[in-house]
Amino acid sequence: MKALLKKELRLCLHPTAPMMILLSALTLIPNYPYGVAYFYLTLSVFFICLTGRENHDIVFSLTLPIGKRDVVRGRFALVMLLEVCQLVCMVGFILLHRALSPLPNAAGMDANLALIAEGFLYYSVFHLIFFPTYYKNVSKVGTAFVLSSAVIFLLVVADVVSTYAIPFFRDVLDTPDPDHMGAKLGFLAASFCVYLISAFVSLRLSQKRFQRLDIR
């Protein structure tokens, strides 16, 4: 895994990835749907896969002494590393937001712990849609991204609506920290578990589909 991740970082990491991670700074904007920041990271994953297609990364990877399953595992390792980096960066900007402007967000979830939990959920949905679709046919990376991004934007809309329409989100999760920290920590733990399960399911499904794919 260390060698696979090293290869992904050196040969496949797109220059936009660090920029998209830094777009966690969107949490500093008042009354903004902060879930959009998670979408931008999925955009960088699209660029990684698109550039890999143009540079024949899949063909190159299959010439290495690794199997098809390892090729998929390496890409998952890179993406999950980027996601963790964004969430860590998000924590820093949330703390900065609270110091600069503790006012509530009128366009969705506040900059708080629940927003980090939502990040795990956004990534979970992205994993389950993008990767199995992509590894079914690696030449159609655009199809995988259109499908996954459409669902991500529906989640952003659902986030905004839920903070007004669903009492648990409105009165418990969409509150400034440290209010209701017990419920927020529970939401975070549940979201993290969903994230791990979705990554495992998506990885296995992607590996099976990629195994059946005829690379020419």
The other form holds:
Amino acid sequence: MKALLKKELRLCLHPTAPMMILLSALTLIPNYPYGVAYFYLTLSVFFICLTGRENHDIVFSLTLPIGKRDVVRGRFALVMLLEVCQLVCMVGFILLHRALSPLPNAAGMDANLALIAEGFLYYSVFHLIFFPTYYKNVSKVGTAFVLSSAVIFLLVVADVVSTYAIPFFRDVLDTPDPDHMGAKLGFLAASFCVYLISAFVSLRLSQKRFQRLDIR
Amino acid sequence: MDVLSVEKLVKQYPAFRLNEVSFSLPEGQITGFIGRNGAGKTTTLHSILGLLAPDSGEIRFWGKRLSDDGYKAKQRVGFVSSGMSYYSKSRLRTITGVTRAFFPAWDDALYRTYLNLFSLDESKTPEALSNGMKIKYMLALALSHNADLLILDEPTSGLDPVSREELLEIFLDLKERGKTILFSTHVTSDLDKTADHILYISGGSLLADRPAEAFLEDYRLIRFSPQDLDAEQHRRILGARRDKHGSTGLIRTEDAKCFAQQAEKPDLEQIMVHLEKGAEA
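I have the form predicted alone already, so could you send the form predicted in complex with its partner chain?
The next block holds the full complex; its first chain is the one shown before.
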């Protein structure tokens, strides 16, 4: 796994990925749908897969002493590493947001702990749609991205709507920290579990599909 | 033990079928894999490497299926393809650093030796290299992890005659050092100089799996005018082609006595072209 991750970081990581992670700074903007920051990371995953295709990354990988399942595992490791980096970065910007402007967000979830939990949910949905579609046909990386982006867009809309329409979101989660910390921590734990399960299911499904795929 | 054995490999496409291809590679030989474009050479090689998922058949490296031993056998395999350029904007140094991490048997001193031998500059990127230099870089990578089997897909395609000659000499040196080489090409003159064994594939079927000398001895070439031959002689011609001096026909060596014309020993290209012409007719 160490060698696989090294390959992903040295040869596959797209230069936009660190920039997209830094777009966690969007949480400093007042009244902004902060879920969009998670979308930007999925955009850099798309770039990674797209440039991988142009660089014959998969063919190169399969000349190494690894199998197709390992190729998928390596890509998942990279993406999950980027996601964790973004969440860590997000925590920093949320703290900065609180220090600079503790006003509530009128365009969706506040910059608070629940926003981190939502990040796990955004990633979960992205994993389940993007990777199995991508590994069904790695030449059509655009298809996987358009599908996942459409759903992420709906999620951003649902996020904004839920902070007005669903009492639990409006009154408990969409509140400044440290209000309702117990509920928010529970939401975070549940989201993290969903994240792990979705990563596992998506990995297995992607490996199965990729195993059957002809690389040309 | 055979270095590589392929048994009844089948890959079906809508307009093409790789038809139960079977062969094995003995150790320390250069095996030429010939056939026209679209004959099934790359389909076979890519199935061997796991890029394609065959419909049926078995591929074993040193007697073991790749998936059974956790792909360890690939530690001893190097793949070089002229049509592939990996990570065109990354420096060779970076690509090497990554590759090295996958191979416990990596020999850095050997790698440096090949860099010097091939005049490769590690600070360059693949896009800054000529085709010949790209091939040499891939060879350097393969040899530095002590690959015992080299699978070469059209390695001399697009190279100038001097670079080709240089590479062929390298292949011969490698053979002398006990390496096994599977060399796919349609530039058959390269194999006239290097191959010990020939695999000839046409239309997805393996038509010949013979030592190179024996394969060449199997056929003779005659020059003829169509009106000079009787029906029986026409039947014995496996394939004919025309040039500015008339027609040439490929016949089996044992049929040479049936012809009054002087029979010559053909080279690989002549055999392949005549057999393909015969198949088309």
